[in-house]
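Only one chain is included here, represented as structure tokens and corresponding to the form predicted alone.
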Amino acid sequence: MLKNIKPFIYLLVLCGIVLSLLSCNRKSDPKTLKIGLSMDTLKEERWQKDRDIFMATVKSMGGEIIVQAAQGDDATQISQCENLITQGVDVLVIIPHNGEAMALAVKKAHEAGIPVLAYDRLIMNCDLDIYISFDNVKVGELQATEIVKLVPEGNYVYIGGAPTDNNALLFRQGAMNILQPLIKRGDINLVFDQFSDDWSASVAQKHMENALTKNDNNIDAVIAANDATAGGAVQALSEQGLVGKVPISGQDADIAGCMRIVEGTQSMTVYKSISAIATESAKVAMIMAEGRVVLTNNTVNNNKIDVPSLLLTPVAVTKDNMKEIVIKDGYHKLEDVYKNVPKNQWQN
């Protein structure tokens, strides 16, 4: 019997150590994961919605969120990213103003051991960890397809977004996928084709004014890359008495764009569910912060690597499906979209 006492004592001591360690672990609070969100701007309604949903999702998952917005200034955005890195974020999420310039922020984050998620806009020429957006070539294809349905031939104007935003290049690529065969065949004449710095409505308005002047107002259709540029183009058309007579595309389903669609001054927009991208990006950021593997459905080349990507599906929205898509999703309220339309013309 005495022979068995010593091993028994050792077992008791070992169990005591294990229980003590477990007890210590239970007493110590788990680390709160911290996500840094660096935003290009909060000037547009769309980005305010992204921020709010992203923040709410991170908080609902027990994380901490720090948000900074650069208001369209590259140097400010890089400085803000450095500040987020210094604050010890576990993951840096960047909505870049300039996809080329923000490669430096990715480099600095990686030097600090922090992974980077590019949100909606690709960051170029760097070892980006993951990219979440919509199929942006598809966005341009949807825009062109809807306008071609309305105007299968004639003089076309293309008003793009910011040349510093890789998405603007993809939107144009998609539009040209649809337009180029028709241009080659002679059905469509592309009489004006310009990007708009910083997605500015006022710049887009000047582009539209120039296009109208150069072509003696003989413009049959306009493909504008988003609702802000569409708004600028609509203003220029309005001054020439052409508003509502020239089909025009948009994107983002901004409240102003949706109102123009139901009022008949804009033909379509492309809805990219902000709830979907903001929620999904927040979830992925938290997974990355925990060190777990993220499942993706695509890759997108950023001129250096094929970036693991999660691409969501955009939807074309016209007057006919406004309620079914935008309002049903809770993005805007029926009474807000149809504010300037007689109630007997509201969708049932």
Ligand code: GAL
Second form
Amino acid sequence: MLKNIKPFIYLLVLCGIVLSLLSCNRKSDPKTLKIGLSMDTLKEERWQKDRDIFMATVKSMGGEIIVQAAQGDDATQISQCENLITQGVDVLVIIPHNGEAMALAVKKAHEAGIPVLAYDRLIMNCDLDIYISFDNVKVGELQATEIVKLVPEGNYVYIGGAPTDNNALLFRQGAMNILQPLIKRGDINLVFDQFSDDWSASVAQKHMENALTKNDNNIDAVIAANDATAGGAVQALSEQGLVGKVPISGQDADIAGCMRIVEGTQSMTVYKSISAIATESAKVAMIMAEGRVVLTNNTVNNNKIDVPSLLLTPVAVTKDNMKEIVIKDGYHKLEDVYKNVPKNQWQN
Ligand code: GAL
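Based on the form predicted alone presented above, generate the structure block for the form predicted together with the ligand.
Below, the chain from earlier opens the complete complex, with every other chain and molecule after it.
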């Protein structure tokens, strides 16, 4: 009797081995996960780096990545998101041009069962799944702190970013955390305070021209929200022979901003590691695509919910730590930043 059963048992064991081999094989050859990245713009230098590092990370993890950029147009960005949804992405990653308008894209993605990650800029009034950015209030605080060190009292100009970008509001909030007590004390007089549509350098230049005209060139310090707007303001200052005489902030460590810093026409920038945010976001997107839970260290309220968030740390950069921060991190090359500076004055 036992003798007859033996071949049957052998057959069962064999079947088990074949089945487990098949299932192992299935595990090592999963469906390729598809990530969609919808970008506002590629205009500022940083966004090209964001895109390149994000794409490379997804690919290195075996994922497929589709990127679309909307050139600052809300209707285009919505329809590009719809297109990514139709292409069956597993996760939609959005860098919104307009944080309010893109709530619609989140709704559409959710209707198709696709989770959404907001990259760098928050999407407001919706059930956003996750937000990855920097501590943006801190960015504004770093800008104002650095300028106040140089100009503790006098006439201040604030040139903000795009009012449609929640970050621009947070940068201003951070700057005002530092300036407000000094304004109240009467040390600082905020003589001009405007946002710049679409972070436009030419809008910022016009703002600076207006501020100078209205105050008979009596401006002691400028807080510009990023390097693009700083570039516009520096242009206006140079037309009045004031360049290098009026301290001015920036953000992004754009090559142009870093060059101005070592040349003495811009006082500081804020370095935000693009490599960190792009790599982290790509990894999180892949985890979400697998349907796994992402652990976050923070929440940020978007006027509807507390969005689970990961916030990275920004760093203030001046002439003194340019090499230690921006160059050491491989963001720019020493010879590019110091291109217009005599070699004996390069930072050692
Ligand atoms: C902000 C971003 C900044 C800057 C700006 C203009 O949202 O946080 O780093 O690049 O947009 O694109």
